[in-house]
Partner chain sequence: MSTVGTALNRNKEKTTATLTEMCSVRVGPTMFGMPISHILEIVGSARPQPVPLAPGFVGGLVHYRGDVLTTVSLRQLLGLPPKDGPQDILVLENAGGCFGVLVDSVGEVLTVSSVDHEPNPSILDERRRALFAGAYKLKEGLLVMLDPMRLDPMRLGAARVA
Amino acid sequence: MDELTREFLIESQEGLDRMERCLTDLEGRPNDMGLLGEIFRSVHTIKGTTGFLGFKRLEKLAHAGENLLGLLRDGKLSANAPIITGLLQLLDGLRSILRSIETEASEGEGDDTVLIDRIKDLQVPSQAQTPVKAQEQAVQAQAVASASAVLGPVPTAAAPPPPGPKASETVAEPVAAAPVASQHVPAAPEAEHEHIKATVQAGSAAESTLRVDVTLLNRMMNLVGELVLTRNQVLQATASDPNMTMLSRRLDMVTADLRESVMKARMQPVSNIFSKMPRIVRDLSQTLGRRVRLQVEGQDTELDKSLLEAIKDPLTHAVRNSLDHGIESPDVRQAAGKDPEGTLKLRAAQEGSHVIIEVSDDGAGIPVEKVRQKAIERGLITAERASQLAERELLQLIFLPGFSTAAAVTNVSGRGVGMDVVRTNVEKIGGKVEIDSRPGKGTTLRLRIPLTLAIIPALIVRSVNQSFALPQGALSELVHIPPAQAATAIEWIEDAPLYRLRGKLLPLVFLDRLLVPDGERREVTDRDNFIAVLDAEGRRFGLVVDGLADPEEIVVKPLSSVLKDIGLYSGATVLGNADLALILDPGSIAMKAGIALVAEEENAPAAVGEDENAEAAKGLEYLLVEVSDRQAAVPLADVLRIEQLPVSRIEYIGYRPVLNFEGQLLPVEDTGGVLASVQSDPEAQIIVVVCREGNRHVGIAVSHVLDVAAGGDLFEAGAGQRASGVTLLKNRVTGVVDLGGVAPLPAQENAPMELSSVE
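Form predicted alone: give me this chain's structure on its own.
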């Protein structure tokens, strides 16, 4: 395939993607001239370029569609349901030919006569369809005149030619010389002013962007990963050399900025896959006889391109499942007192280092007892085991291979290969799948996807004289139990160790015993016990390790098949000290250790009508810290990370201390004078608690991190206090840090900022 044809295929597919989005919107706004103009341009560009490249079959089909779209654009036809269906069929036909050109270097041997005849039949106006009113034409003409200063003279549409052999050609247009993205046909006089402004903006955007092959981006990401590994090693090697401090810090900052830039280049909005859903919902709802209203939120949320491609199929399965099994038919909904039109909601949002994608419906919900019986009938679980499962655990059975509640196999469902594909594909990329369902109210399927797979923050732990990386995404908190307290702090029920964490029993897994089952066991009273409290796929447990090291950004490397079969690891990495470390998989560890799912009442969503303030009445959890001999608290839900670093990492904008955190400058609050107390020693270690405050991140300088504790009611702090309130923590009145009181940095958004270090 030559470069010209390849460029044509890329631009044509992009044009058809835009056309599909516009067509689904056109059904709700049939007289929107902007949408009609966008659709017309997509088809016209394909038709003009095919004549230049010699694709006759594609040109003939596109020409038939262009004639129909010309009548719609001129107001001689109205975009009703049959016409939109015909245009969607045209879209599929054009895509099929483009796919054949890409895979076989030819247009294929298909016959488009039936489709072309169908499109021609749709060009006959009905008695109810009238031309555009003269008043609308006057408004449109005025809009074109207003925009002429930007676009220059706008050519008028050619008058329809006299009847004859070429009477079907209603618009005479020049053939495009080459498939260049910035070359568009000028807008027709009927186009509205806002549509013309959009065309100008689109042209400017095209000139300021560059299409880059994904293979090159992957290569760049691999090189950045190697650079991160080298940076980690340099930082460790120069930690004790004061002459290298500035250079290593500069390397750290540049590497972080470069990593952030490359990752942003790979990010794409989830609208790229959400835009496919209106067509799927429309076609499937018509097939199933459903009335469905699609709502989409968070389309601008960005995700790594490779992960975006990986969740395309799981998301499609989830949408089809909601329509087939969730939303009822209109008569059934009406009999149940519901709106005959069901609602399907797609929502995307970023939470920390993950993107949450939800597929929610207001259908009948999942019948738990039916799930139990079907699982027993299909031999997926024994009757005895099924009787012991709680409702939350029963819902997990729908993800088993071969499970289906459909009464018969159809072209939509019933084969039992849907939901297991969703979970398998999402877990392959390090994500998790959660499901909530309420009978008669609806079901929510939640996909928790990591922002990127290449580089992740991890806590380095030690066990059996080896280093292991523990992904911080699954880490809730750390607990240290010294030998003197281990005998009473760790409880045993038969051979199962437990730890009472704030009144609740936490099952423990000793990593050394899991790795070497027959090895020599050290008593808990003979060693320091470090507990990493983990949340993995609905299972909460504590992983007991021998020691902790500093957190690191690690580069994930694939595992060999031998190590994959062990089932405890998700990858490997090279640490800053050049040691090889395996990356632990918390979910696999929990399953191998037999950790049960968290009880349903602990994680179940609030029932309809439940008091909204019930959660607040239970009290909040706080990170208890010490700031210059005073105890303070930070809301645990707002804490992102706890960084231990040399004070030399702190720089200043004027008098304001700042920290370079993941490529952005964080204001650091130091009301307790922690930084000032160690400023004379550049290598002195300080602790900065990185917190989320609204849409920004802030840092709090503290002397020590003490514990995590549950607080009671929050009371006013009193006049002149720099706290959002006070609460009772461990029988002491404790001030809660006012994160909103941390002033933003004084620099303008694009202005250069002068930094100075403590030296």
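Follow the form predicted alone with the form predicted together with its partner chain, if you could.
Single chain only below; no partners, no other molecules.
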């Protein structure tokens, strides 16, 4: 395809996207001249360029649309529902031809006469009788075009077509078209004004923005990743040379800025996909007979382009679901005492390193009882087990494959895609899906998407004498089993290794045995065993590795197809020490090892810790710690790692305890006086829980780490308000450590160089 056609395709698609947005807006404001002008321009530009490029079919269709739009813009017709529907059909028609040009480099063989006739019929105001057939009208329009100066002002039923065709047929340049059109249309001077203004604006926007090929951006991202690695090595190599410190620190800063800028360049506002929703909502609510108001919030929230692409289908599906199964028909709503018009809310917001996208409706909610029945019917769960599940757990069943009635999976529009595909798609990009529903009140689907795919946090693990990266998105906890305990802690049913995690059997996968199936088998009692408890696409298992290294932010590099086909690795990365590491794909490992989906797994009669499990569903999980004889809780989601280290590693800036961790300073919170209590003994070991707080890391000094448990909400007596700062853990009221309360280090001192060790 030549450059010109490509350019044309991109521009036209953007124009049509704009047109779609305007059309749905037009429904609410049918007389908005600005909107009509914008729509007219989109179609007009396409028509002008197609004539030039020789796409006849496209030109004819665009021409028909332009005639109708010309009438609308000139106020000769007003946009009613059938006209908007017709214009939307025109839009679809234009899109399908463009698509065919893109894929087959030709317009395709389709016949548009039906659509063109329809659009022509719409040009006749509905109250007036149709005096001429569509065919004749076209002929007449052409004849009129040459003599429009005479016919133009005569307001007969047959007259409306002239101004449009005249204006556009004579001049293809959009800038010039407006004045010509206005000559014949004294009725709409403001339209002309609008147009010129818009043209000027478009001009200035074109000067300050630039179209960039995505592959170039990917390449830049790759090179920046490379630069980050080189920087890390330079920093290590020059650490001891004082002359280089300033230089390498400057390199460090510039690299960080560059990385951020390139990542920003890949970001696009979510409005790019949100803007598709009004159309979907409009079409669906008409077919389904619903009345729906769409509210959109946080359109400016930005997300990496590839991620945006990836969530388009899941999001479309969620919106469809809300309309189809959530929001009731107007009379049902009225009977229930609700506003007959339902509300569908799309919300996007950034929370730390994630973007949250919510689709919520105020519909009927998900009938938990029906979910239970259907799950039993489909054999996803036994009746006995189903009766034990809490409501929230039952809701999660809709994400299981086989729950949805839909058969087909790959439909672009999202039709026929079950919720399991929504979950799989979101988890594939390292995101998470949650659902929350209250009967009669509505349903909220929450997608948690990482900001970028290219750089992900990962835990580096060791097995078969190699390093592997394990994405932290799937990791829920780590268990260490020293060789002495391995014989009893790891249990076997025949060949199947299992571990009792808080009373519940967790299937284990030995990474070394998986990777080297016929290698010599080391016994679990010969070595340290680390179990990484993983939740991947609904499969929960423990991956046993030989060792753990630090978590790292890794730059994901794609693998060649030969290695991708192995199915265990999702990519490779270069670690800070310049070693290569393969990135493990927890979902594929689970599949390869034959780990079943959680719900099936729970059919096993092994579930012992039932109560605890039900409790887990209620609220957030917390890390239960002991700080100088008192118990405290740290939200588990914020915990990065737990470090055990000699107290001598703690240094002080003034009175503030800090931990110099590989050149990065970690403020350590010691409200419980744990540090003071062991100060006299430099050999003493202390435990620091490293947490994420906003975009910084803080450490909490604790005496012991006790357990992980789910917290229950506590309500203040009488007030009915959720009490903050406390939670119910194992039936004890426990204070939650306020991570935000840990004072940041003074900015100037936030560099290893100025660290003075005062002991």
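So that the term is clear: the rigid core is the largest set of C-alpha atoms that superpose within 1.5 Å between two forms. Please read all numbers here as calculations on a predicted model, not as lab measurements. Positions refer to the first chain, counted from 1.
Once both forms are fitted on their core, a CA shift of 2 Å or more is seen for residue 703 between the two forms. After superposing the rigid core, the Cα of residue 693 is displaced by 2 Å or more between the two forms.
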